[in-house]
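Only one chain comes next, encoded as structure tokens, the form predicted on its own.
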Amino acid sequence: MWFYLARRLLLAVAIVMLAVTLLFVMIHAVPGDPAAVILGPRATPEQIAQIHEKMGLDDPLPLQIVNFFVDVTRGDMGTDVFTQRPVSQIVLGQMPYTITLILSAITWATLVGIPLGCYSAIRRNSLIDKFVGVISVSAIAIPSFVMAIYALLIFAVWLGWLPAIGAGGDGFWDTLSHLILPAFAVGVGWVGYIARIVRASMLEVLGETHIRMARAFGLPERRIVFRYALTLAILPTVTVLGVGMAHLLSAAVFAEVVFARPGLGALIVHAVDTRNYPIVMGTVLVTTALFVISTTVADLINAALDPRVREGL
């Protein structure tokens, strides 16, 4: 198990370095001078040269990449070119908003999707099963940004039940009320994903030999479903949720922009618009690390739940 964990950590570091390097190259391939964008149209050549020197833009691209990773190992992700604040302070200050949004979205989607998928598998081909299937596919097909816009129009503008923009902060209930619509928009598609995955896994597990043996011994159906079948059927869902962190981060970008919430998504959109390289690199580094951590945790949870996975390690 420890050897597997060590391999996963080494792979995680390699993935983060590769992702950041590729983005570094793509950002520098975009036409235009970031120094001219930062300083504006009235910038003098001397001022542009100062920004180039300060940001290290005159160095060869491979050297810029190496210098970035060397600085990261010292805990330095650079300095914001506009506010002169440390990038780590800015990014880590926005990260709790995004993590709260993602966890809220995936929590309510899991709490709704697993029972729906489980019940559909138990009542296979029934009217309820077909209805849940239609709803699940519809939820998957609707893009998160479309759901965010309609949720904003219906519940915030037309009905006035919930606040439209911001993250709140005037106590717990104010923060919660500002979180409901973004979390709904980000998580609604995952209700469909989780329901369909759980249904397919449950149907497969319910047909296995140990389930038939449990029924032959007269065990209660409820115990068979929740104690023996669901424990195995939920493994693919755990894996999908871990890998789905990247999709949740991208959905959070739209939600944070639509609802004018602070967070990593809104931060990176503004940084790309202004060509603020240090903020872009710092944000991508953190989001990539979050994605890798989530997939590693999902693999470890699978190993803890399923002895067959542990034996294969």
Given for the second form:
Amino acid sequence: MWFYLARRLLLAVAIVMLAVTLLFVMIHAVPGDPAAVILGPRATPEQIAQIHEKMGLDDPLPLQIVNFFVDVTRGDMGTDVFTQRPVSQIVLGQMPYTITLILSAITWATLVGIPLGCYSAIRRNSLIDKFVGVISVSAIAIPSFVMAIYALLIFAVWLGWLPAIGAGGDGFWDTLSHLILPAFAVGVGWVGYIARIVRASMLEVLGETHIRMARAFGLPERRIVFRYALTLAILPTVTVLGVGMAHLLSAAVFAEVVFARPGLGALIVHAVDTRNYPIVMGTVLVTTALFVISTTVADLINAALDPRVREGL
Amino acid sequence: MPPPDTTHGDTPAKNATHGDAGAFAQHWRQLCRNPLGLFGLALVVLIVLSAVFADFIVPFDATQVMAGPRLAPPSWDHLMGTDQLGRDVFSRVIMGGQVALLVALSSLAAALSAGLILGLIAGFGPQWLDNGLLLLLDSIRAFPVIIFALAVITLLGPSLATVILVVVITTIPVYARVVRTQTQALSNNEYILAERAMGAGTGRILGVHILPNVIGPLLILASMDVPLIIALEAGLSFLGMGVRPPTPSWGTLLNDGYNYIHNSPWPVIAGGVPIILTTLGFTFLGEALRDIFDPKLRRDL
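Right, the form predicted on its own is done; let's see the coordinates for the form predicted in complex with its partner chain.
To see the whole picture, the full complex is given below, headed by that same chain.
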């Protein structure tokens, strides 16, 4: 286990470092001066020289990369061009909104998806199973931003049940009512996804000998399904959730834009619009780190639960 | 036209993956037994036809600003109403389909070829190259797609070409990995070892024996990526960072409609429904094809 842990963590660090380097290379691969890119077309030569000085653009390239790494590990991601506030402060300030959205989406998706998948597996090939199958595939296929817009149209504009924009903040119920529609849009594809995975792994587990044994012993079906089958069958969802962090983040970007919610997605979209380069970089770094951390944690949990994974790497 | 040149060793491999007329009829019967797959096929055919013949279908120029009413509901003149500038939404939806398929097909072609080459190199080349490529591919996949797309767009500016570039870069790792795994699994087979013992070069082994076996699963994967790519193009265009106006795209239609969602629901409905139908059509068809050709290829499980 320790060997696996070390290798997996090393891989995670390597991936983050490579991602940071890629990001760095990308900025320098753009034709033109990064300082001019940051400042935009109206920059004066003095401003450009100032940025050069501040960002160390006149240093040799290897030194720049090293400096970049040192700054990033210290949590220094530069300053916002417009407000002069530290980028890390701005990005971290938006993070709780996105995390709340993602966690609530995944929570409701899991709570609905697991029972659906479980039921489909028990009643295999029944009408309900087939219906759940079609709905699951459709929910996965339809892009989350289309879901978000239609949810907005139906529940906020037509029915007027829920607020259309913002994150609320005026007490618990206000915050919750602002969270429902975005969380629905981000999570609905995951209901289908989780249902499918649980169904498939449930079918696999139900065919195994220990389940047959339990049946032969005459244990009640309820006990067999919940105690002996489902506890094993939900394991694959852990890994998928880790990898799914990327999809969740992407979906959150759209949900935040459609519902005009604050968050990392809204932040980066606005920054791209205004070509606010330090903010874009900072957000990319933080989201990438979030993603790598979540896949690593999921892999480690999986390895802790399943010895085969540990030996596989 | 003369029959295709059948070089030795090529035919059996082709037969194994693509099949002859009899196998095709069998696959077709299998597809006919799958109502969802047939439904998907019908949708795909409809969408492809409407994109190919778009210029003959559209009643108006999709970019022409008309003097008539703005944000009008559907009528016989304007089947899907008009947008905030008075443009005919139906024409814009049809032309948008052309853009969506163009992005999907061109980026898939580029990503498939690049992924194929990188995967073959990783799978057949020396170990250090394999490790290096894997690390590079994994770090590209470490970026959430939209975030990566936004970073690239900041650098290169929003355009159709940028969208295609983003799709290509983010899909290459998936294909390269599949090809690599397949190549590694195949290259230890006895018939390949025998071929090598008889003095066959790397080029012949890769081209004649490995490539035909790798391409089948790869094409199925690619067909299942079409909805993802269309969703990405529409999503970026919705954010105003994909296709530039006045070129119609389903994403820009949605964005226009979103801005006027309190005035009229029709533009939003007209922009979203084609996206839903296209993604559903390709997904249903892709799943049916996968079940027919390669039930083991279940990437999502």
